[in-house]
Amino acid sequence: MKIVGGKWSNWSGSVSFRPSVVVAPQDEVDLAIAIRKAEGHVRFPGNGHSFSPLNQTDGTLIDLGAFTGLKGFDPERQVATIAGAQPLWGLGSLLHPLGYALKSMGDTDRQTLGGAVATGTHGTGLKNGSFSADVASFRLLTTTGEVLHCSPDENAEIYSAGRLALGLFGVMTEIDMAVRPVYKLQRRYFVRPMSELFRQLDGLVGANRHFEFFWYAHSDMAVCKSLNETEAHAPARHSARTLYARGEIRRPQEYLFAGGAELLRLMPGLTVPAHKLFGALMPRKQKVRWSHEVFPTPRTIKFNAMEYAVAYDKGVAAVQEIVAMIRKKKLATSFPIAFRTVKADDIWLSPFYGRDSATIAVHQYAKVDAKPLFSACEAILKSYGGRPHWGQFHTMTRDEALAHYPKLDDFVALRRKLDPKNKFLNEYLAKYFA
């Protein structure tokens, strides 16, 4: 966590604020004392990769940087105990020497594990759930300083709700993640005309362990990406330092894309030819790497994002309507729409609660006002019964949340029980969970 001139900002710069106090506890005792003594709202951001003001506070901001590392491993249960603030870019390097890996990951590794779990971050594939769905149990430090172990057998209600709780129940100091033996993935990019892709989509989703596609709205072609397990040779494993660096240092093609994003910011009328060019320039190279190395894609060009999850069988119609609208209104963006799939789960606040889902993510360059694009796309996604990613831009109301999350009232009641003084509830979160 970085504080510059007394101000905290998220990765994209869309959220910034000045907390009155910043505390950096070194262990659970320090953390309990800091929470009990804190005045005002208490929040504890990970690495700032949420685009909504989840952690905004003028009260106490807690830096969990000391809560990292692998804390335990149970080979019989295939469960790894990981400190809540462990960055994802370093997690694979901790698990791999044990012969294990996470079951799935998202397309960025800049987050902390606790942040990814708390917001329901996900990868893709209808056989794969979100980070939250792979939580076997967790250690929760509450507002009173009490430490609870939460699992299907112990504090089961808190476990059911708390795997995706936005930090409202307390601090997950340790998270037990279900893992599996290490595996290699072959990454393949290929291009499909949109009409052909939609005819083949169910087959592509079913035939690949992980499948997603990227559609520049003013192009008639999609760039598809698949990841599948393989026994083929992989190069020597990267170090954690290398994995960190590749997400911070731009490569030549990223400089080219950044230049294109700047050009469209100044000359949005070039969007149509730019989309065709960007699609042609997206990577095509196949490679085989260990899973934790190939899941993430370096993201060095800052953007803001909005993502909604709709029922899988509504995904195609929703993305087609969005693209038709973008073309009709001539909305400019330098980023493609991303289409992924996620397995249903039973987590109370999960966008994937009770239904296999397609996620549709819309991005806008960080230097461009995202509201025109996001507002227009969001109206369509809401009409398809979409549920927003809690950590990304959205304008969901409390009434809409009640309609889409059957366990919302139960979640609020449990939150009030665990945090009766509303220490963890900031202005943004109070709209839904007061």
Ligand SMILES: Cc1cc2nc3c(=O)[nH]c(=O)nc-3n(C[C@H](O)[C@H](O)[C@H](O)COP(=O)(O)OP(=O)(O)OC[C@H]3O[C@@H](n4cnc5c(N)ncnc54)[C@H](O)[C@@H]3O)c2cc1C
Given for the second form:
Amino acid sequence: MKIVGGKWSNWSGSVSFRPSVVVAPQDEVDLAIAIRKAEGHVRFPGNGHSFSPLNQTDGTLIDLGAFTGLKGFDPERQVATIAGAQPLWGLGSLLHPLGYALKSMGDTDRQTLGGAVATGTHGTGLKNGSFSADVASFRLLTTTGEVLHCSPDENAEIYSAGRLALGLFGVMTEIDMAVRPVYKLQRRYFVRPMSELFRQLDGLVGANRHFEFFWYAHSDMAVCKSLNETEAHAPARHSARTLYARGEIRRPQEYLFAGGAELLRLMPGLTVPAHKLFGALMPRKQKVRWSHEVFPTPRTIKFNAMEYAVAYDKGVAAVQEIVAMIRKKKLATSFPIAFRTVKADDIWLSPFYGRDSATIAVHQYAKVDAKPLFSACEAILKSYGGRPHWGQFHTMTRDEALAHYPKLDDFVALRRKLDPKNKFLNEYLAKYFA
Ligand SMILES: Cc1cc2nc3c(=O)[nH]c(=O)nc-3n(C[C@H](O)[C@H](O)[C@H](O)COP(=O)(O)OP(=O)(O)OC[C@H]3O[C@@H](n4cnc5c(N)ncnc54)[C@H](O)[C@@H]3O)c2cc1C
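For comparison with the form predicted on its own, provide the form predicted together with this ligand.
Full assembly next; the chain just shown is listed first.
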């Protein structure tokens, strides 16, 4: 965890604060003591890749950096036990020698497993759930220092809710992830006129293991991306170190994109021609890699993001209305809208609770005020019954949360039981979960 001059900041720089105490426990006993002794609100970040102020505290900040590594593997159940703060960039290299891999991943590997699980981080594909959905069980250290094993058979309620609990129930010190035998994926980028894409969308979503598209709102073309299993040759695997470095180093096309983002910040009037050009510049290369190497894309240009999940069958209408509005209001952004899909689950706070979903994500360059774009898009996403990604920007009220998350009251009741002194609440979280 990085604290500079006493200040913690998230990845995009949209959240920063000064905790009064920072502790770095080395094991569960240390961690239990640190939580018990802590004054004020206690938060424990992953890698700070959430855009919402989940980690904010002026009390105690806990660095979980010691909780890494592969702790066990059960080949019969195909379940790997992984320490809660294991970074995703290093996880594939731990699982691969066992012959196993995660079932799906999102578009970056900078997060920790605990952070990804705690916020319902997801990739794409209607047959794929979020990280939270692939949790078979977990070990939870609560505010009293008690350690609970939570699974469908043990502490079943805590298991149901705690797979996406925003760090409100306690620290998941170990997470048992359902895994599958290693696999290679072929990545393909291709471009489609929007009208054609919408006619083909159900087919593309159905026919590809992972399908998503990116839409620069002022362009009539979509950049589509698919990932499918293949037996074709893949180059030798990279080491974990190389995979780490790959996500931190800017490549030539990102310098170009960063230049475009700066230009549009200074001259937003160029947005329309720039969008047509950006669409044309998106990568087209096919490649085959082991799954953990091809899911993530380096994200070196800082942005802020808002994402809502709507019922899958409302996704097209929602994204079309957003684009029409962006065009009418001539809103400027140098980033495309991302459209992905996620399988329904039964996790209480999950945006995908009880429904197959389309996720629509809007991005704004970190140096540009995101509010005008996000507020205008959010109004539309809310009108489609959208549920926000808890780790991203949103302005949902408590009443809206109650309307869209049918298990919210049950979650709050369970949270109060596990954390009666509200140690893990901060101002943002108290708004929904006090
Ligand atoms: C460049 C970028 C790309 C992204 N891509 C995607 C994407 O493809 N799909 C998607 O869904 N989201 C995406 N996100 C959002 C991101 O995945 C989530 O916000 C995620 O939570 C970040 O993980 P983190 O490790 O940084 O956790 P943090 O943001 O630091 O923390 C998030 C929450 O997790 C809790 N937490 C952390 N560790 C534990 C633990 N061991 N036990 C219990 N709670 C814990 C924290 O207390 C906090 O409440 C992206 C974000 C960025 C910046």
